[in-house]
Amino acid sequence: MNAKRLAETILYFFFPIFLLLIIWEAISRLEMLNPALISRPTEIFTALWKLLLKTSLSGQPILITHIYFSLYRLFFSFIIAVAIGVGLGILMGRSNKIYWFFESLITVAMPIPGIAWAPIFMIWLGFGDPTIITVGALAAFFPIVYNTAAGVRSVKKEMIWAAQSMGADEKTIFFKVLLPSSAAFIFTGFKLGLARGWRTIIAVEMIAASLWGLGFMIFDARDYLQPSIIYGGIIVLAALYFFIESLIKLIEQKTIEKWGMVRPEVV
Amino acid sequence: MRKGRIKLKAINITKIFDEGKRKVAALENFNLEVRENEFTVIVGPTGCGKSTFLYLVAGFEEPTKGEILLDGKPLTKPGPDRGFVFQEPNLYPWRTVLGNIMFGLEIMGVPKEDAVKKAMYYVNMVGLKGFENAYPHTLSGGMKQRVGIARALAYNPEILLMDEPFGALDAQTRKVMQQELIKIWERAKKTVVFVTHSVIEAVYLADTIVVMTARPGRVKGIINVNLPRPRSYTDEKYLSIRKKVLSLLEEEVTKTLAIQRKL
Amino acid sequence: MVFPISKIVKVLRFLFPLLISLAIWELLATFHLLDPKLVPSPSRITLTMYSLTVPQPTLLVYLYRSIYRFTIGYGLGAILGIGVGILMGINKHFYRMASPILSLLISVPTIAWVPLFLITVGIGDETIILAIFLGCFFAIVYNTMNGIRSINKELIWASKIMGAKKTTIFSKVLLPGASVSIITGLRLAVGYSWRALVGAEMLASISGGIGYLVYAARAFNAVNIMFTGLVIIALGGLIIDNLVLGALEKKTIEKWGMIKKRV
């Protein structure tokens, strides 16, 4: 029964996508689309397959290396954003003065798209990883700090009092009451931060990367008029993020959902 | 004893829900006659299918077998010959009190002036004068349910169906609403089918009480309540009827618990 | 209109930390603790802003260009997005076919499409407008669809029993019922589109725009212009969000009590 359900779900998901690809292929085979502008699905997958097999001059597999660079930048951006964002967020949650001071700064800076910072950081840090990772971290930082502060501030006083009356010290209260009760908020911050960081890194790679990264790959393909690589890159981006999102969902199910703490969310 | 003509007739109703692997029979060979202008209350243990029956009458669901006749004509789809009051008031939050009550008239194409006049009559009847331009979110639970009742009456349906309308209210408000409902019913002269699991409520409101069996729901017994209104919750006759209904129900509640334990 | 004292205090409380930060920044620059080639002082940024507006209104022309592109891209995205979202919300078959494709496309960063448009459409307004359109389109589709699909079934039933036809249910129940979600989507999408605009103008503009200003300043290492651009970008996003969509929210779903008032 369960296996049947799963198969059905997968079928319902992939059938429309296959159908779309087949129609797209058919239309371009009938020469209704300009092949210099819109690639056929078969061309796109061939191009991707070639990128997967081909190696660069220095012997690295091309597609894998592009993916690797984007992911490792995302990883470091995210780690930095979490370290600073959660730290400051907790301080803001615990002290009204700190909250008041940083709230307006964050409100003003948060809506600035990550990519807008890129030219400035390029002047400060030059081309390559330092700029890409810093701008990625900056973009991911805001949702994390914002949600962490909101989470800590939402912890009910009674829950802290209950722990205090049982004789808990500050450290115990922090680790055993504050963190778990704001976990759902912090997790939301992580999700939003990861998504923002990812988009920003792809964008910044287009202007600040010199050799590797999916953003660079896509932007570079434009110069050589290779739409099939751009389409391929878009597919890889969608698939990668889909994978990351499923991973997050799994972690969410195993942790905060089990505690019954998931907030209703909007996209 | 009032002996009106038969308004609503359910003949051999069976309703089976298909829940994947399991098939659950909510109602089995359920038969019922409701007389015109009578207040009929259906009581039964949790999950006996009493709300399901109301949904079938409303046309929200279709019976697996059997037939429901209103004035001798079979019912299939939802339609304005019936009024429905839900457990949650389910008001439209973007419409004012008056806007909600007018909605049925608006759908029928009644000219706006007439519709307002008619709706205002019901605003007054349920005691919400002065609140006609308020939005639902500003009202208390009891007031919202008054709007729900007025909305169901305003387009003058043949029969009023009420699905535990006071279940979500606090005990005090519930009592006030029960008293008010009887007053409204006496003025509006409507046939009412009212579903509840509260025996206190049933004996206070009903002309006829229909006690249902545990799942699958069937009619266990019918009790006529010949007490003058307004009734008292502490009157001796009231209490003796309450006892009668309770003793009928008790067996069924025990059965329900046994079923639940097995699941 | 008179502003109450509490409102003024609130604004001051909000501005004070910003002013302190700017003052510290200015002091650091005055004492040569910041390299002016890397970090311009607030006073220099203000001066740049002045010189870019008053002698020749370059900044305003650029801003106008961006807003023009934004209006077309976002307007198209909102109209088509709500349209497609409604179709997905009311038609099961269309939903089944389109939702897997939507869930894939929604996770592609908008900026990734820009190089493709540069090849197919070419450098200039069309590419930027397309990027703005895609930036908001999927989020609006998703939220509109979700809003319609998650309407309480009983709200629809309540109108059906009053005799409402499909068109009435659609215009008087489904659309207003989905309004919270639709407006939320429109608001989120403003941010997405604004972000897409800045990114696309960096990669695809040859004639003005606020993103272009920031990017072009790189050629002269003009950090003061870059910071000026950042200020304008931040203000632009805030203004569109608060003035346009905030007002819409207040007139509709806030009045109906479907969302809490923003503090």
Partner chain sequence: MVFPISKIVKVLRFLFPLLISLAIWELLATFHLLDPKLVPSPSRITLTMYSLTVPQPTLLVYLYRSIYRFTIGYGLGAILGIGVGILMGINKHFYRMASPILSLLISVPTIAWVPLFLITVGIGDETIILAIFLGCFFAIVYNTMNGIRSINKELIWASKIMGAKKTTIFSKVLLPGASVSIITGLRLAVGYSWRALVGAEMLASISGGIGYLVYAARAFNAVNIMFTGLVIIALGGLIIDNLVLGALEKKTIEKWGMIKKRV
Given for the second form:
Amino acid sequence: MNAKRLAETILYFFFPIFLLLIIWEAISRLEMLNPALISRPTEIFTALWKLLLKTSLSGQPILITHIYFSLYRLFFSFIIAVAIGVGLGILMGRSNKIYWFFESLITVAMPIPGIAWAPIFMIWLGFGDPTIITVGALAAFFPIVYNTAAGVRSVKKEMIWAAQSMGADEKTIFFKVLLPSSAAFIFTGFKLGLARGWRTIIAVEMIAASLWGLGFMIFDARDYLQPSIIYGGIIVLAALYFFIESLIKLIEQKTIEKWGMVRPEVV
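Next up, can you give the form predicted alone of this protein, since the form predicted together with the partner chain came first?
Here you get just the chain by itself.
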């Protein structure tokens, strides 16, 4: 991506947000919105700045600590979901018996919101990281396994037969045929799983976190009637996920777009 295209992308993305913030600020200053319920953007960013300057007992900025714990939980839950989801998805894609055994179970369990599992795991594992990470991994698991299985099953048998006819073994077929051909599906599962896991972790933090995490920060601000922190937390959530998804897209550009598996995005 050249400098001109990058500047255009940033402009197209941030200009509507900047315009919305200006309109929001103007409407708030005209007292068309209840300040006790809807804070001004300037008040929101001031509250976030104060949280960035204020430190915890460990000496770390409070906002950074909340962000760290949420990202730490997301990272471990996503790694668990990828390890299990991709492995099982490949098995489901390669074997009809395994596919038909797990397909009905996944179909039934996938629509259940991740937050619905939280009370069960709170009973089993208690409050804190074990419950939050487990529920986050479970939420991210379903899109990953489903898309991986769909990707492997979408590979044409003629491609596998052609590789076998040229003497390719199972390892070569997997790394040279199955994995590249299903990579677009797998990356889609990663993005869907990451988004679902992120939403679930923040929601579960509101009820299962003992002290830290962005979900806890938002929920705690509600108890103390601090709408600026609530809105600020939501803005931080959106900004963090935008950064995470940008990293995923960068990996896509270096892999499946480069391999020609999908068309590059056109701006």
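Just so we're clear, the structure is a prediction, and the values are computed from it rather than from any experiment. Definition used throughout: the rigid core is the maximal C-alpha set that superposes within 1.5 Å between two forms. Numbering follows the first chain given and starts at 1.
Treating the change between these two forms as two rigid bodies, the C-alpha atoms of residue 182 and residue 66 are both best fitted by the same body's superposition. Annotation: rigid-body hinge motion between these two forms, rotation of the minor part against the major part equal to 9 degrees. In the core-superposed comparison between these two forms, the CA atom of residue 36 travels 2.4 Å.
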